[in-house]
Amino acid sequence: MLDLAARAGWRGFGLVEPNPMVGCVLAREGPGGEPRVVGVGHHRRFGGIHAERDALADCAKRGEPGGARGSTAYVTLEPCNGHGKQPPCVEALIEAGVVRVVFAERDPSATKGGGSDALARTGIVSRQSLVSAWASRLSAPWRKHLATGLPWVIVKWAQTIDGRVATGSGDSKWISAEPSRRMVHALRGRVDAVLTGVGTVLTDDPLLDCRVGVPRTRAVRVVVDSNLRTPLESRLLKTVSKSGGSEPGGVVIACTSSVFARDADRVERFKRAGVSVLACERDPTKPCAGTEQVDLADLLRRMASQHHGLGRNGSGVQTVLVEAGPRLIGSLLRASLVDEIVAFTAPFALPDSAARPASESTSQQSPFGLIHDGRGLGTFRPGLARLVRGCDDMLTTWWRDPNNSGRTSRSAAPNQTE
């Protein structure tokens, strides 16, 4: 039911963010004992009802004899119990008759959580339950924006099925058949931004925008560009409104702050072009033959702060979708900044001795050493892993859980509750 109520909420992704996709899923006890879906719904858009009154709507709709009345309530979030832009969930459940609710995550916020008390205190029973790993990756950035300021960042790669992502020159396109681009350009209409380095840049001259289908939102599209080499005729500052590189679907230039203070003059050209220059701390542990690097970790936080204005209403980028070359992709995992990988694995070896891996290592340590230390990049979840519909490319998916910490492995104890 839990896996149910996140497909249900799967379906708001682009469209409810700064707000979290949840599902919810209304059912009874049937005739032989089985449980019997009555009702599902789920968060449909930001600033409309939350998931639990879309599931009790739909349950009206089918005309349900008694309506919810009786039955439990499976959520991927614990129920809201605070006013918003919504009245509380909690009090629609309870004139609902709802006897039961399980839950997958609790609601952290200060201002909205302690639904499962406080349905607790009318005697409806409540609980939460691990059993379903989507139900708890659904709200994960969310959760993670919420307790560490920091966004969910996705890092999408295309590779052979020996793992390479490029020839020793560069060159990338295309080792993904169309329909598994088809699916990225999708990726990007749903986040908040996409973000490259100027490498990629030079080297492919991108647009990283969307450009099929309808796009549910127009991503700003960031680059790691430590000491502005960012060339103003590139395709990608040619799409750029005159208004401002923090309006949706504009162009940032993150460089470090004494490059800022120091190259003034190209600054203003950038600013002149529609883009946003945006001054971040030095990175003091990666020195690149001798210039100057980002630190990756304060330009995520930056991204996701309300005060550059950036994300959906200025509130700040919850989602990034990292499509860079392997130094910048190997600096993210480094630095254990990456959340999720989506990965399309063509089905074909690139004979090339030179060809280019994934992930750039700088490390002269053995990458197991650093993970046995403690100093990895951690452990991934399997999410998907599946064919892609209309070709013969392999769809992989990773993803960590930003509340994982001490936490009971899900297929070892599987009904644990907390």
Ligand SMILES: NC(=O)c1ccc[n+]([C@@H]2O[C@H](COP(=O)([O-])OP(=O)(O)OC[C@H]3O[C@@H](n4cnc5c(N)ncnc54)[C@H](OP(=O)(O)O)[C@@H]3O)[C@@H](O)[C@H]2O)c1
Contents of the next structure:
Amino acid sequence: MLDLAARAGWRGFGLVEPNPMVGCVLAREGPGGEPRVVGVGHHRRFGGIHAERDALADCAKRGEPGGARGSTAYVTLEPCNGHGKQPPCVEALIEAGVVRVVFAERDPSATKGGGSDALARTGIVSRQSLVSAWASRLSAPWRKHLATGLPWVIVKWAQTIDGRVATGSGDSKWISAEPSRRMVHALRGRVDAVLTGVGTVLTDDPLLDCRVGVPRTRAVRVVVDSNLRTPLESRLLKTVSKSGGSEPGGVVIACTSSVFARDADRVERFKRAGVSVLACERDPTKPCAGTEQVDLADLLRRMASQHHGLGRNGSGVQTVLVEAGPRLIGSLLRASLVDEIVAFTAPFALPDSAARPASESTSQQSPFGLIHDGRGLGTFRPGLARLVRGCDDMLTTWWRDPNNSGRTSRSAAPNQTE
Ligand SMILES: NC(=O)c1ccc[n+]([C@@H]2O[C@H](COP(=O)([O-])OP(=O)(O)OC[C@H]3O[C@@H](n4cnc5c(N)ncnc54)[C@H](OP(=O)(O)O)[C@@H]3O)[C@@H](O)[C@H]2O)c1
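Beyond the form predicted on its own, can we have the form predicted in complex with this ligand?
The complete assembly is shown below, putting the previous chain first.
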């Protein structure tokens, strides 16, 4: 039931942020004791009704005799217990006569949490269940942002079956098939930010926007570029409106604070082109002057804070999609800053001894071997593994499991971009 609730909640991806995605299923015991679904709902848009009320409305629409009275509510997040843009869900569940609530993750927020205790005080049995990894994953970006001030980082790459993401000369655009690329565009149209490295900008000259279907949001595009090498004539910069880089769809270039101070002319030229330049701390693991690089944890913290006006309505970036080369991905993995990996694998090998792996300067050359022997990516748990509809690419996902319980259920794996 929680898997089913998670599947419903995914439909809000890109529409509900900075709120969490939430799904709810109402079920009642059938004559033989088997559970029977009487209502399904999800949080549909920021400021709109919550999943529990949406499920109750669905139950009413189905014309269930007795409505939701006597049913169990399965919710991916503890029902809220405070007034915000909507009244508390706890009240709606009590009024509807729900007798039991099973929720996946606790609501850690000071103003809305405590719903489970409030339900228990009225005699409703309420308990947490971590049995559904998908239900837990659903609110993970929101909970991480709240708890750590960092965004949820999804790293995406396309690789050959032998784990290569580019030829030795840097060519990579041919690896994944059209249907896989469409899925990536859909992802871009749902996250708050798309992050890349200057290496990819110099080689591929990408746009990193969503050009397939209707984007649900326009992600800000961020280039990690310690020394401000991004060409002013790059396609990224040519598609920036003059209103500023932190605008939806804008471009932000992240350099080190010493380069920012030293290279005021170039910073000014970027600003005139409508690009925001973000001065970040220097990566302490790359000590010598002249080779200094951006401290990625500091960059992500700045992106997530409200101070820089990024993310939905300037509330800070909650979800980042990384589309970069092996250097940046290697640094992110080494610094344990990656929460989720989305890999598209094409069904052919690359006979090029200089071809590059997905992640460089780390022992984690490819996650595939490491997953199985339990080292390296041991803190990541497998999510999806399936063929991409319409082509022969394989889509595989992993995410960092904060509860680290080794759960393996994939039964209700929803399509993250549908
Ligand atoms: N198959 C795929 O899915 C895919 C996707 C994207 C790219 N690619 C391929 O990847 C290749 C480019 O990869 P790349 O590794 O050269 O470039 P990259 O990872 O996109 O960017 C690396 C650059 O980022 C900058 N950077 C700043 N701070 C950093 C930090 N803390 N750690 C690491 N890098 C930092 C560095 O330049 P500074 O020191 O100057 O800042 C570094 O050279 C291209 O061939 C492209 O086609 C493939």
